[in-house]
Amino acid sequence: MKLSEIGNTLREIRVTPVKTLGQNFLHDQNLARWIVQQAELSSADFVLEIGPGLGAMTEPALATGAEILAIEKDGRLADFLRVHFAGRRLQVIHGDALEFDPRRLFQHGPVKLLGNLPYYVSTQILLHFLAQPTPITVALLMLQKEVATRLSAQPRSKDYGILTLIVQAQYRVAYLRTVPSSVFLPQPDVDSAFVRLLPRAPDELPAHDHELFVRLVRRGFSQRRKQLGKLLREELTDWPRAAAEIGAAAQARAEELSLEQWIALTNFVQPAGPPTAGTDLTERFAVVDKRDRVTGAAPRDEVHGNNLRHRAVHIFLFNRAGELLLQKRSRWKDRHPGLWDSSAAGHVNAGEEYDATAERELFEELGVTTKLERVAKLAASERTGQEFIWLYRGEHEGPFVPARAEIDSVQFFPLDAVAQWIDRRPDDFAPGFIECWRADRSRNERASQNNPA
């Protein structure tokens, strides 16, 4: 939309741009083209737009045939959005981008993100959107120029700091152009710039404790001018070893320290120890006959190479929402890895029973305990692996320790957005979790209909 149209178009639905909403409208339509370019998007692209305003990067997103879900939080601006485009594949959301649930993206599969953010809240929103677990692959984000430098900046120069950090930790920052405050209507009173954001490979880095990681860098450039050994002593008591093990200088400050080094820091700290620690391809299994009767053990890989028939049990975990929580299985497992699966999930040892079974693999792969129920048992089928499954349910809040030789990533998803999520891409579930889900489904749907409200 040209600048002179951009005025016309704001006078007929009545919208006087404010600057501190973020207002800025762009009307330089080689830039929003040279954006878009910049995603690759096709027509199985599925689009996140925040702030889309008149449409200026929509329009050209929409000529390659994606699909885009745009939320504006100004309602004049949806309903010309939803006006102008209709027909379009394009979805509108009026409301504030920090109020809506990212998890309701997983449904789509990956997920591109498109934005012009306000600069007021433009670090809060980044942060809300790219939080693990995401679906989010690749972040092409307008922002305000010294946020842009701050997410891209190197050790040792003064826009190095606590957010170029957290979020070089998880993504590779890449700044690709300044963009003059002249392209937009009315002019901001600072440019802007443009930066993707790629997720990292998942062994691109070194394994560590995010959380922990997070809190040093904190606690690190709290005083930006004192020296880390003073900084970090509630944390470690041996700085000039830690120091030397890292390879950074005895007297140095947190803007010295590359993200590996804090990374290494941190593991010092507390060692994240082997990914495949407690995986035992020997461990023997429980065997079973068609109706559940005991007749061996094996070991794990004779028992899966031979479609044996064994034992599993499944929890699901529910905080007081009713959120369930689940888990992204670790690439290093042998069977169905990357995949979402049941909150907590294992296989019935040799002389060990199914309720034990459950506790035991509860406390093993979340670091917790609580009361469990039994939900349904499913019979051994292709479907579930050839595993009886009994499924059990249960209630906790977190925090979680998910074991990192089983778990990739932890979350809680709404009811709704997990039975979406399953009708539109199966295939990013075990099969026994969506055998499970179904089980569950069917007895609360009986339970309703034996005791109507």
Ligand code: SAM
Given for the second form:
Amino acid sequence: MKLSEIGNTLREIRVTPVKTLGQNFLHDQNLARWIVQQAELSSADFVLEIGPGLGAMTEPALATGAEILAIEKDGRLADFLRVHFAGRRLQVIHGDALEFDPRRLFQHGPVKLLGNLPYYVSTQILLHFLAQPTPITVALLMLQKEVATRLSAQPRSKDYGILTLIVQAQYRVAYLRTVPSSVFLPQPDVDSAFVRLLPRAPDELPAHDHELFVRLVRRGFSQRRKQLGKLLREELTDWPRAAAEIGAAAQARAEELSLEQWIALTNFVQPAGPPTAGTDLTERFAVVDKRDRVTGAAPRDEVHGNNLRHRAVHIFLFNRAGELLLQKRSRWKDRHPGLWDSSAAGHVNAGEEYDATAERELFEELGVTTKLERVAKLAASERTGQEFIWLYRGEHEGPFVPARAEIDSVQFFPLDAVAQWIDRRPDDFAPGFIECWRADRSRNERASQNNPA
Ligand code: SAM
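Could you switch over to the form predicted together with the named molecule, since the one displayed so far is the form predicted on its own?
Entire complex below, previous chain first.
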């Protein structure tokens, strides 16, 4: 929208820009088009736009054919957008972006995040949507220049700090350009900048405990001028040895450590350990007949290669909110790499019983134990990969210690979000999980029919 159009539209819909909502509307159409070009959109893309306002960026994004979900806090603007872009591939949610549950994005597949963010809340929005795991594959954001500088800062600069490290541990940040305040109506008090964030590949940085990393960084930057040796006394009894190990000076301050050194320090305090053994090719599974009676044992590759009937367990863990824990299978798994699966699952070894397997798998895969209850038995079929499966349920709030060689990440999901996700994108899931999900749902339906409220 041109400057004059913005003025006219605001008058027509009787809106005076609200400072507390960070309403500064972009009127430089070339810049809006350039921003959208950075997203390399096509009709195959799904875009989440935060704070679309009067649609300065929505318009060129829709022109690419992409589908857009936009979240706008100002109801008057949300209504305007619905009418203005009626019939286009745009859904407008009237609400606060911070109240939108990012886990509901997975059902849309890979998501591109776009936004000229309201500055009063830009950092919170950024951290809300970029927490891992996320389906967001690129984020293109206009921010106040100061925040953009902090995100892309390098060690030994005044802008390098907690936000820098938390974001850079998971994303590669590129500061693309500075944007003068004159391209907005009304003009904000500060300049802006446009940044691109790309998620790091899982093995780009050494594995580490992210929560501990964040704790150490926060403590280390709590007093910027103070030496780390003094600030980290509670976490680290032998700072001189840690400093030597990570290649830092004994008198180092927080801003002198690179991202890699902070990760190394995290691993010094609590080593991430080697990846647990992945697929063990020497494993022998129980082989069974069509009535699930054990007839012998065979190595994994023979069982799978010859489609022999065998046994497996799946475990669904729920938290107190009734959400289901899903695991994203590691990219290195021989079967269904990168797909979403039950909380834990595994094969019954030769000489082992179902219940013992369930307990073992839960501990090996997630590092926890809890009471497990049998839910349903699934017969061996093509859909289960010739596995007889006992499905178990249990409750656990975490934290979990996912086996690194097996699992990329774990995440609790609301059940309706899982149902919608399965409906829209069944291929995101391991087939055995979908069978178990259906068995669990029909058991629940039967239970609620028998015990109507
Ligand atoms: N994208 C438009 C543009 O470039 O002209 C508007 C950008 S303006 C800087 C920020 C927009 O975010 C405003 O439309 C404002 O109403 C909206 N907004 C403010 N707080 C929000 C929140 N918490 N969640 C969603 N939208 C919000």
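Residue numbers count along the first chain shown, from 1. Not measured: the values here are computed from a predicted model. If you superpose the two forms and keep the largest set of C-alpha atoms that fall within 1.5 Å, you have the rigid core.
- After superposition on the rigid core, the Cα of residue 298 moves by 2 Å or more between these two forms.
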